[in-house]
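Next up: a single chain in structure tokens, the form predicted alone.
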Amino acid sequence: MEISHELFVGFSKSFGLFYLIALSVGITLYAFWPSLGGRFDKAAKSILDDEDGPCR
């Protein structure tokens, strides 16, 4: 059996489509799994902590 063009071109689309849904998904459930919420909250806060004051 032969590959065609055609066919790696279609199957290498079909791979990319599915490949990126799934990242996508996983990094979504990532964001928002609930017992990783405090990591991302004292993460968001401890940028602040470290300032005296505005910029002069």
Partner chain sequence: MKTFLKPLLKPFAAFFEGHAKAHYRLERHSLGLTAAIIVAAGIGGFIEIAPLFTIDETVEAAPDMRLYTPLEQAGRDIYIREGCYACHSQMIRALRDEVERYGPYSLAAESQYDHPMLWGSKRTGPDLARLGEKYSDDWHVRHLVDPRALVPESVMPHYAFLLDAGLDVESLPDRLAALRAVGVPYSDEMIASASADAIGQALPDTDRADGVFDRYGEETAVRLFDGSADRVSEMDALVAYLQVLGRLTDLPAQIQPVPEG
The other form holds:
Amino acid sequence: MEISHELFVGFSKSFGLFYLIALSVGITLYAFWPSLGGRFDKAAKSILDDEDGPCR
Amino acid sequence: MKTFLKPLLKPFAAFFEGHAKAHYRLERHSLGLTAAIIVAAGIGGFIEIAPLFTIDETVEAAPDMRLYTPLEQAGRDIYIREGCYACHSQMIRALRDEVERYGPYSLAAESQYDHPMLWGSKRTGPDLARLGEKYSDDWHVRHLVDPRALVPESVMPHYAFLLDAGLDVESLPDRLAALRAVGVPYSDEMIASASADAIGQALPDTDRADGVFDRYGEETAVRLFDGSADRVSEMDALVAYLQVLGRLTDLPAQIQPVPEG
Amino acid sequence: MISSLTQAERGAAMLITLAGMVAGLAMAAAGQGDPMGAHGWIVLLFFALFFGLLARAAYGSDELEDRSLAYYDDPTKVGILLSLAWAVIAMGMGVWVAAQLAWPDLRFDAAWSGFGRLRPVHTSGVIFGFGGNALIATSFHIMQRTSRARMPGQVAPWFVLFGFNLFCLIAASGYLMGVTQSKEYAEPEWYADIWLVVVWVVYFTLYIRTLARRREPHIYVANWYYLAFILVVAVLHIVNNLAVPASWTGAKSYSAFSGVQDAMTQWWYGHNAVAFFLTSGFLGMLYYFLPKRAERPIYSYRLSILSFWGITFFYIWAGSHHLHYTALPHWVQTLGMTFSVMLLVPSWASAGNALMTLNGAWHKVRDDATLRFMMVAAVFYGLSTFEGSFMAIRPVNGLSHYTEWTIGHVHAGAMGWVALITFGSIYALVPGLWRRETMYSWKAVEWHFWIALAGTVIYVFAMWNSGIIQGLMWRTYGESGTLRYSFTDSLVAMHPYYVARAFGGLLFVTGAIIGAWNVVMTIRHVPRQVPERDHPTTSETMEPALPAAE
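With the form predicted alone in hand, show me what the form predicted in complex with its partner chain looks like.
Let us now look at the entire complex, which starts with that chain.
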């Protein structure tokens, strides 16, 4: 197969779309997966009490 | 809502759980997170950029297009050095008012030898894509020396010091060779005689001037750009460059496109 | 500061400075008569300064403290001071160039003082000098705290910080000498670019090594943003700066790309510099300092993950909206436009997330100017991302492109978002970092806030107005069907706005000067406070960083 501009454009237009959809679905699932909620809450709270070492 | 979805999703629970766990593992290891960022940004970026590696296939053929002469290229380097691109674009968009104000809209072919392109992003001053031969050399020199003497409202900085600065012609063969390395089809002869050609183009009626015609065509402007035959100044180079803007090929005028908007 | 280095670290640091001096000398010798030679001298002096400091303390005591008990904050402190210094210099430069447009005679007669040479000093100084130093300093702070671990070494952070500042110094001094590639926000020439790659690799390694030492199971989301900033900026920087030097003894180089390909590469870089330098890293700041200052966890951690991936993925495609109606193929323009509009979703998710975090703590916003800096930054972030998506729509861009509107948009982001979140973070950070009870003057913080906000609003409104007027004048037709206004007419119409813009900028830099003064006075005059705890607290979750199964 010849590597032409049309080929690249076609690939970008088709594969790019599916890649976008797949990535969006994957991320959304991850972010909203119920069993991870507790860990996320802990992470969010973790920064509120992380002080502090002496500064020399 | 939840009670309704639960039985529906149950068969897939194991899959989802695995998917989420995999994700979690991914970002609890910093290198996994790194890889994920590269994949998300990199593949997206690559897909967009990939067609551009072959974009020269889409650039119109402009068989009559000539290269910048060494003097013009030196002028272009001064244009870059002084940051002219910060206020002047060189890209006429395909919009009716731009075509009427500045001329036929810019084609990709016109900047195919521009390393880098100087399309610009801001017009504090007007577009310069078709500036060449719109004004006389003398106008340009006087305008660069004192912009407000010719255009009282202008806010352009003056560039009088270019008149007194001798042009560095010795580095021109190196410059042309570097340009050839990135794809500009300069011949060995053009590179070898770059310094002489730069001087010749600013000193008409000399042997060196004939060399410029031989190598870059009879239409090349060979003139005393800064009005002085004493030496080749940076002003010579910059004006030579400004006078060739939009004149390397006739293609835009031939196509005479119908603009949008 | 040097006294806390071990003998081995001092030795390593001296070797690095020696190598730097040799490199500087080589550049100065090779580049005689070229700006590169001058840069060689700058490099030489820069490293000689540090060599001298190290040599003076070479035989000092070798401290044997237990480093694992403390975070390493010295580089953060220096980074913050450098950031403030760059802010004052670069914003001051911005006022000067703005004034040159209103009163062109302020250009004076020197070759180096023209608008074209000073402008990149302003842009690079603000983006890299002010923003970059703030990012490096805060990232050092945040990565240690969220990991509850100290940085692995004591040489690498200094190398990153000072190496980056050397890059900024070469860049800024180069512009004044006319050394530029003309690629906006990537102007420095090849040797500076190569040096930045070295610095960046060390930065990335340092970050990853710190994260690897963490005692927290989860990598807090602020680190994701910083990592994306480091990684993607590296890729962008390398690709866009590919060039062939005209000679190895001179500064001049020619880009590997030309014409339409170069335009696309440049704006792929240019827009993602906005995304990953001016957005991603500063969102990392926001996600750490805003919850911390408000003493409330981020409203939705899930949303922050979602918007992180959204921003990382969408931004990369958006660059071509800088090239609407140009010779760039039509479909690429449409692609850029579509993704730019979609970008609004993750951007507003971030801004909304920040504001929702403050919901229930509005009394703190009212009383605490530091928190207010962050709140207003989030608002401006929301505003300018909306504006950005809007301006990326092709017909809107037809009007706005090339005009002052673009400048207004950029400054809504740079002043309203980037600078305000940075100042807020600095005020949040300084007292704790230097072990002071409070800032020297809370009134000065309050003054800084209102002056900065007024300056931003004046600036942005002046540029919005002038940009739209300019765009409309360029396309207005008279009754006879010809263009009504000459270019000069539109330029004359800009004058009052240029004056207002310079005034707005002057207010903003005044605020920055007050801020810098306040920080210095805090360090010098506010009494030291003994910390309640002097060791990193352990993770609340009590989970090991790596589960036993792995």
